[in-house]
Every structure is written in structure tokens, then in C-alpha cells.
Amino acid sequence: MKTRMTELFGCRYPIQCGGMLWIAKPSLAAAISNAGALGNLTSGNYNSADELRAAIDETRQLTSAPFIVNITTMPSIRLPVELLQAFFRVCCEKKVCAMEIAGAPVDRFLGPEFLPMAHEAGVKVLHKVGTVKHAVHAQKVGYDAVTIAGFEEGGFPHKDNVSTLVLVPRVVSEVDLPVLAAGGMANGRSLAAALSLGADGIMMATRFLATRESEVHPNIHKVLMEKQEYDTSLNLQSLLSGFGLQVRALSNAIMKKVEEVEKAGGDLTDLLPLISGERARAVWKEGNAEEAMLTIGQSVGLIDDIPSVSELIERMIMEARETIHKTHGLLNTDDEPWKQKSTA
């Protein structure tokens, strides 16, 4: 399955993983990578340039396949802006096959000298927006790919609210790039679909960790087998809107507390105890799924079992080969009603 994601980065199949703080680690990236899709390494899970840098060699010990490092360029207190740029300068010093930023632009929030610096190193550039004119901004600026989320992502949807199914087409109209549509993503007729529209492959993140690799608790398995697509929300537009982010997260307990301090008009020191990055990273481990932020998309509903890494790209693989030979069939019959001749 050949398309100019492929190409690009290498892999076998126009599959990427998302970034997955807490979860996305060298040997759920390699398994991904091995699989034949693009696993993701994200710099998140790290707290310096020398664990990243560790993290790479662990996993160019574990696969010889590509893979991604993510990096979310947004305003963090554990991450702060001088952190993110020694991570992008490891990926360039490490020479890895590409780079996901997911947020604000490289040019602007890191410096203009940084895409060069990755350019020059030969590391691909993938940015992940959420609109038409933040991914003609990535052409414009010099970005190697782009992948546009519709709202229907775990994280951190654009509070435009629009689906994937209408961005996919309109930013493959505007952009001369490789497209990957996000969102919805989570089997081999998604994938399908996303091709049908002109991408030139997807990234999914709620799918992987639904895998026996992702490491998390068994209760989280069973979780997300269990929900369905409305049992997600969109919180902290009164906090994110100055980015023009909102957070998309499993809808639970702490969700519920959020939202009633969002009424309340609660600010950051409100919300932080609640919906802090450690919160999650315990309740993957200890399985309690109503403790915490845990950003989930609406593909969940699309969920119902927890196959092996390799067992779920071959499924998509195969499924999504069968959707598109069975569409191909659909649209060339001779029964056609603007092939029927003429009998007036």
C-alpha cells in the first residue's frame, strides 16, 4: 500500500501513531514500527534532552523500522520552551526518521532557525493542525507533511468543531503536501475513507492504546472497550481559547469537577490539581478511570477488543484493501444509470 506518507517516511503502510503522553514509549513505538506503520517516540514522557536522547537508542534497539518523535510545542510547566528545543535538537543530532509538532508552528514558538536545523540533519518536519490555514501556514513555512485532526480527536480539537470528513478534502486542495487525516481513526474502513478523500494516510492514537503493548492498566482495556463514541467531552475552552484549543477527554468523574469549575469561573490554579499530566499517568498504571483527564477521542466507540499491535494493522490492512476493491466494484457496474442508453 504505496502513497506518499510511505514514501516519505518509509514505512509500509500510510499508518501513523499519535503522540500519547505517559503511553507512546520505545516499546510501543517499536511494535508499531515493526508492525509496518510509523510508531511514535513522545519527548513528553521525558524531563531531558540525555532520556530522550536514551529513549531513541532503546528504541533503534528494538526496531530497525522508522519511527516518529513527537513534540507538542504548547505552553507547559513541566516542559518548558528551552526543554522542547533541546528535544528537537536531539532528534536532529540523532538524525530520527521524522518529527511530529503538535501545536503552535516551529517557526514561531521554538525559532525560525529550527526547521533548517531539521532540514539540514535530513529529519522530516510533520505538523498536526487542526485547520485549512494552519496547514497552508506548514507548506508556506516549510514543513515536510501535514496532518489535519478534525474535532473528533482525543487532546486538543481546534474549537473550530469541524469534522474530519470535511477538512481532509479541503486541506488536500490547498496544500501541495502529504496529507494523514486524524480523528476518527481507528480501522481499516477509516482508512479507507481517509484515502477515498485524498489523504495520503491516517494517525490514530485511541486505537493503539487499545493494544495488549500500550502498557496500560487492564481496566483501561476494558474501559475503552466498554465506551462509545458520546461518552467523550469537550472541556477548558474558557482556559485553551487563547490558542483556539479546547480538550476532548473520556467523560468521567474529574471531567464533570472540571466542567463545574470551568462554570464557577474558575482560572488555572482551579483546574491544574485536576487535570494534571501525573493524575493521568496513574490512573493508566492503577486503572481507576474516573481520576483523571485522560484524552480519548470518539473513535473509542469503534473499539471492542484489545488485539496485538501487529494483529491490528494487518486487519486494517486487509479490511481496508477489501472497502476500497469492494467501493471499486460498486462505481464500475454496467448498470449505471448515466450509461443506459437513450430510448426515447
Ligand SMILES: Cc1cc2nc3c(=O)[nH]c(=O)nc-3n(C[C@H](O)[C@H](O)[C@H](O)COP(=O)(O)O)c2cc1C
The other form holds:
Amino acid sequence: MKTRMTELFGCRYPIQCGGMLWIAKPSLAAAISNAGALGNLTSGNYNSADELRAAIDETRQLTSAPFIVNITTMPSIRLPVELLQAFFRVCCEKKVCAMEIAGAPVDRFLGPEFLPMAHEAGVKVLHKVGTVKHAVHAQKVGYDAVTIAGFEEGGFPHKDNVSTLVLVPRVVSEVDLPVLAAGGMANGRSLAAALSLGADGIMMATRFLATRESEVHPNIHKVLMEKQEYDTSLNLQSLLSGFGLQVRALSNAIMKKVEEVEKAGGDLTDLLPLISGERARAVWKEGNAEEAMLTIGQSVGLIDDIPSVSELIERMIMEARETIHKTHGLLNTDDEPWKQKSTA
Ligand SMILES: Cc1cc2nc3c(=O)[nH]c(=O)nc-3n(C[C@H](O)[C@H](O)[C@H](O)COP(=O)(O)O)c2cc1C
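For comparison with the form predicted on its own, please write out the form predicted together with this ligand.
Then the entire complex follows, led off by the chain already shown.
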């Protein structure tokens, strides 16, 4: 499957893993890249430039295939701007295949010198955005690709609440860069649909969380198989709408508490103990899915098994091909008016 995405990143299949704090580490990234998709090494897992350097080396020992490094450009106490700038420099120094920037654009958040720095090093930079306006900005300032994420996505969707089905064709019409579709992607039919909408590939995260290589407690895998598309909710608007964002997370006991605190007018100090990343880190390991904010997408409704990464990717590619083939079979190929139109 050759698309502008596979050409840009040099991967076999047009499927990327999205950034996942505490999850997207060398072993999972390498498993995904070895299976022909684009694995993700999430820089937020590390506390220093040296730690990220070591993680890039470790991933390279596990795979010779390309992978992408996520840098989440959002205000954070643990990951101040200076550290994110250092992460960016490490990616350039190590000449990784690409960076996935999620959050504020690099030119504004890190500085105008950063995108040219990446290009000089031969590193591609993709921007994950949630609106058409931000995709257009990404093209204007020189990103190499965009991921457009609908509000189905786990994590931090835009507050506009627009679905992937509408955002992808909108961005494809407005931007002349490789476009990845994200939010609600989980199987080969998702991939076929995204390609039909004009995308060059897909990005998914929740589906990769539900693979044998993601290092979470078995109970988390069980929860991912049981939960349905209606089992996530949008939260933290009081805290995040100033940034244009909100959080989609699994509906659970903690998120109920978060809702109560927000309704009572609580602020960051009240909310932080409930939503901290450290809490999520413990839950991924220990398995009680009620006890932390778990950023899971609506795509959880499409998950009912825990395959290995390579089984998942092979199955997706087969299913996408079959779907495209079936769709093509609906056409009467003697009558192809668009061909006449293009030669007229
Ligand atoms: C467990 C988990 C952790 C995530 N952590 C991050 C992160 O650190 N940075 C980021 O940009 N996105 C993060 N995301 C969002 C994903 O990269 C992606 O945008 C989103 O999950 C896509 O929707 P899907 O999960 O339905 O495929 C996370 C998602 C999940 C499931």
C-alpha cells in the first residue's frame, strides 16, 4: 500500500501509532515498526534529554525500520518548555525519521528556529491537530504532514466536537500535505474508510494499547475488550477550554469525581490529585481501571481481542484490501463517468 504517507516516512503500511504517555516505549514502538507500520516513541515518558537519547538507541537496537517520536507541546510542570526544546534537539541530533508534534505549533511554543532545525537534519515533522484552521497553519509554517483528529479520539480532542468523518475531507481539501486520519480508527475498515475520505493513512492509539506488546496489567486488556463505544466521556472543559481542548477518557469512578469537582467550581489544585499522570501510570501497571483518568477513545467499542502487533497489522491490511476490493465491486466498470470527465 503506497501512499504519500508511506513515501514520506518510508514505512510499509499507512498506519501510525499515536503518542501514548507511559505506553509508547521502545518495545512497543519497535514491534509496530517491525510489523510495517510506524511505531511511536513518546518523549513524555522521559525526564531528560539523555533518557530520550537512550530510548532512541534502545528502539534502534530492536528495529531497523523507521519510527516517530511524539513531543506533546502543552504547558506542563514535569515537562517544561526547555525540556521539550531539548527533546526536539535530541531528535535532530539522532536524525530520527520523524517527530509527531501534538499541541501548540512548534514555531510558537518552542520557537521559530525549530522547524528549520529539523529540516536541516533531514527529520520530518508532523503536526497532530484538531481543526482545519490548525492544519492550514501547519502547512503555512512548513510542517511535512498533518494528522487530523476527530473528537472520537482518546486524549485531548479539540473543544469543537467535530467528528473524524467530517474533518478528514475538510482538511484534505484545504491542505496539500500528506494527511493522516485519527480518532475512531481501529481496523482495516477504518483504514479503507480513511483512504476513501482522501487521507494518506491513519493514526491510532487505543487499538495499539490493546495488543500483547503493550506493557499494561492484564486487567486493562480485559477492560479494553469489554468496554463499548459509549463508555468514554469528554471532561475537563473548565480547565482546558482556554487551550481549545478537553479530555476524552474512560468513564469511571475517578471521572465521576472529576465531574463533581468541576461542577462545584473546583480548580487545578482540586483536580490535580485526581487527574495526575502518575495516577494513570500506576493504574496501567496495577490494573484497577476505576482509579485514574485513562485517555481512551471511542474506538474501544471496536476492540474485542488482544492480538500481537503483527497479527493486528496483517489483519488490518487484509481487511482494508478486501473492503476496497468489495467497494470497487459495487461499480459498473464499463461506466466510469469520472474518466470521461477527466479526459474531456
Ligand atoms: C493511553 C493513551 C495515552 C495517550 N497519551 C498521549 C500523549 O502523551 N500525547 C499525545 O499527543 N497524545 C496522547 N494520546 C492520544 C493519541 O496519541 C491519539 O491522538 C488518540 O488516542 C487517537 O484516538 P484513538 O485512541 O481512538 O485511536 C494518548 C492516547 C492513549 C490511548
